[in-house]
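This document starts with one chain, in the form predicted together with its partner chain, laid out as structure tokens.
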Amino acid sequence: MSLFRILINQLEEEDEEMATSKKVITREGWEKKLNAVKLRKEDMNTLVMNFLVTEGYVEAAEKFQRESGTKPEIDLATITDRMAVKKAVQNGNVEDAIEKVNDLNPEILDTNPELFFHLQQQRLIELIRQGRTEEALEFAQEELAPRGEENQAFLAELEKTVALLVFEDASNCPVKELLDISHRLKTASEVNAAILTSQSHEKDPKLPSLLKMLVWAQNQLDEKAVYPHINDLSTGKLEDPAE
């Protein structure tokens, strides 16, 4: 027998030491399992409540506390002004965003300098879009150039933004996505963000999360077992585990 035959057949065992050494869980045996854990309907109600008021839907929000009686973990009042803000930037009206955000809390902006150089840099930006250029220069030399003293990263920004200015036709540029509309949601979520953090909130859902550890989960059984999985987040439907 050839070095490498043998080899070979060393290998094989090894694969199916490593197959049989793991725990075989039928169908039945699991879902018995699963029908044993514990769930409380009021933890799920939590985490679609988290879910509604994360993401901003208030009147939702409203109709589940109603229905459900769940206790939103903050004021609903504050999930409506920050919709409002977030929708302000959405439309590009940054300066109103600006002084909603301020009316909320001035302290956002003040300890967040990145944040509010994006807003002027947005703010910049839709000046540009509306062919207003002497007053996009103006905005840009008096407040924006200011802050790109202090921080390198923003002087970048700033050029790159200004850039703009240089062709007439702003599809022909090669900084033409700041105009595109998803700059404007990159800035709504992160000055929505922002507020969250404020008002000692996470700023992003719990429900993603989850999912993601569920299958951080699987795959991390999956060395010591065989099981059914969940391969469809959207249903939720068990797979019989693969021969």
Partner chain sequence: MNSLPSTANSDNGRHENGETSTGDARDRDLMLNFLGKVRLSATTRGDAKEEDEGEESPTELNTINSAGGFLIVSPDKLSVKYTNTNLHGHDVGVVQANKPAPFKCLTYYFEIFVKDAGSKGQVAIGFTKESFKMRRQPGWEVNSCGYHGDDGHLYRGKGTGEAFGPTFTKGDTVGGGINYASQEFFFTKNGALVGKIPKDIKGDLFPTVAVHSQNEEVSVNFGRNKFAFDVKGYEASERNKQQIAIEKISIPPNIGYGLVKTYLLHYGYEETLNAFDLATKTTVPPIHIAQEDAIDEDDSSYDLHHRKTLRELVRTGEISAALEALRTLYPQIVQDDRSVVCFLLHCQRFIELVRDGKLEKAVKYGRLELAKFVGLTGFQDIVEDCFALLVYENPEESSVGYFLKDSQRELVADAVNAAILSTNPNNNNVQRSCHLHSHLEKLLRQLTVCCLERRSLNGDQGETFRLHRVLSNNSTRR
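Previous: the form predicted together with its partner chain; requested now: the form predicted alone:
FYI, this one's just the chain on its own, none of its partners or other molecules.
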């Protein structure tokens, strides 16, 4: 990102000058710096494709591939399978999700005991959500308790989950957040990341990380200079500094 490079370069210049007062950079001067940085269109297209693939926008990725000629890092057909797993967890169909993961690559769960425990924990949560108390207790004892004996962290998570059964009204339970949809989403994201890793792909898209670096660089430069900002990352529009 050209703006990020300029921010870093400007920070280095300000460090060298050791200025005692803030330097003022006009909009004209800032835009001149921006225009001087040349970025290859291919690099930007790769960044976009990385985001679409990682986040699972298969139709958009296919269309972008046709229009830009950008080749994705993985087979786009695998995105559909990965999104099916993620959707199953998000809908509370954990058993189905586990089967789909094993169909994709059995080693994912075999080599990641923490992920498998979290999936089984989510399965237990879904049984409790459905009011299937006896089945939930049996599942916890047979499937999760043995893992808890081997791992203290797992045992603590199991105890928290079983605590949901103690309260008739889940809204009064101190661990009621386990029943929130957000917990499903957290587990789904964990599975998604594991599948991506198994495919030798980054588990997080590069674009959000670059935007975070951009915000960090602006914050650092704010201490040393007055210059046009990007306050709204969704538009990327430069705004003149406050008088």
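Positions refer to the first chain, counted from 1. Note that the structure is predicted; figures quoted are calculated from it, not measured.
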Based on a two-rigid-part description between the two forms, is it true that Glu202 and Ser182 share a part?
yes
